[in-house]
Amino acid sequence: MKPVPEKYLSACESAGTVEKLTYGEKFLLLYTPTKPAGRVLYLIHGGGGDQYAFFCPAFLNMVDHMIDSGELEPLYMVAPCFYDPKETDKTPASSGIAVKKFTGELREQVVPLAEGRIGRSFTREERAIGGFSMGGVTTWYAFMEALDLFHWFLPLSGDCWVCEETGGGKQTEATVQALVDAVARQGAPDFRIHAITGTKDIAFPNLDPQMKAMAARPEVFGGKVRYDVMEGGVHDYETIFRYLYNALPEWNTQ
């Protein structure tokens, strides 16, 4: 994993604008490229998290600076927040929950509502999703229940919770079961998945499990597949922006 250069955690000249766009009682980012764009990614914080965990000024101006210099292809972002507004309980399980039905509202609120914003309807080729720790589990849960919407998925240190919390690891076989049937359910599209971790991340023993399981399926995962691992990788922003500098530039080339 190369390290972000240290000019690119300084802003950008060429840096793109965020606005704040609300649904009901609930609100999401939008970062707009300054150079045109025809794709959008979709990011999910973590637990305890919100909007802002990933719009801060350390990934935006990495952002920035990447497009600026032509390591990554203009593109829009999307930062949502799975949690009620009302919700004050943030633990593992009340999250747990928050995730498992946000894919619904990803689909009928917030995807419409920011590319609305934009001005067009992208694709499912033109369109990612990717999140940290909760944020991980809530693209497995994307994975499951909406491949007509998405083509790349970037879970960052989350494994899939769809058998109970933490199953990646817990329940691995049964696990990765039910991510086959889901590819089956949805008529087997194609996709792409990029998950990562660190060897130091609290995650890395139910996500490591997972993806050795799903690696021992090429029927379903075979080419379509990368897992990557940093040595000493930890569970904190700091990393996951890491991850993500040398993990977006993969997106040129899908």
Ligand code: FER
The other form holds:
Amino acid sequence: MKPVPEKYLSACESAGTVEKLTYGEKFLLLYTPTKPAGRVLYLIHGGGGDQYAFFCPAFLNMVDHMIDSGELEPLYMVAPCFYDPKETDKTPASSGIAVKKFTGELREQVVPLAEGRIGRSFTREERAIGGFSMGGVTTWYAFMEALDLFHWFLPLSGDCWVCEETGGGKQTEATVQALVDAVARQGAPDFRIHAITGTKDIAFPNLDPQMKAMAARPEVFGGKVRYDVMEGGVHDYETIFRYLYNALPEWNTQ
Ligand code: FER
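Cool, the form predicted alone is there; where's the form predicted in complex with the named molecule?
Every chain and every other molecule in the complex is listed next, the one we just looked at coming first.
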């Protein structure tokens, strides 16, 4: 896992633009790169976070530099927020309820609004979704319910909570069976998953057994899932940005 180059932390001469698009009481942020882009990544924040968790200088400067240097094919990025604007309870229990409902909002509001603004609709091969922690939990729900929308899934330090909170660790077999069933229910289209976490991450004991149990189902996941663990990696955004620095250039190559 390469570290993010020091200079990628400061502003890039060639910087994409960020727009705020509102729907009802909510809003999303849309990043448009300086070069023409043919794909879009939906990025979901963690528990207690919001649209700005990923759309902060450290991350956007990094992406600007990666695109500018040619190491990353240009992409649009969209950052919504899974919380209801009136929600003050940001505990895992409350966040778990919010993310369980969020796939519907993604499908009905977020994707149409963002792609309407971009001026074209993308194919599933041109769409990816990823997130950190509760955003990783959100990514697993999107995998279970919206394989028609997305082809590439990047759950970062977040397991699948479809059975219960941190169920990837507590109910590993039932969780993986639910994922297997969800693939079949959706007609088993092609997909890619790239899950990443670190050995010192609080989600490691939940995600690691889930990924190992998924590897034991090659008839469903063989050749479609990549799982990386960074030695010493912790549960924070700085670490997650490093994972994305390494993973984003792999889009469409894995
Ligand atoms: C995990 C996935 C998400 C986890 C924690 C979270 C402890 C989120 C916690 C929070 O939002 O406070 O596997 O493991």
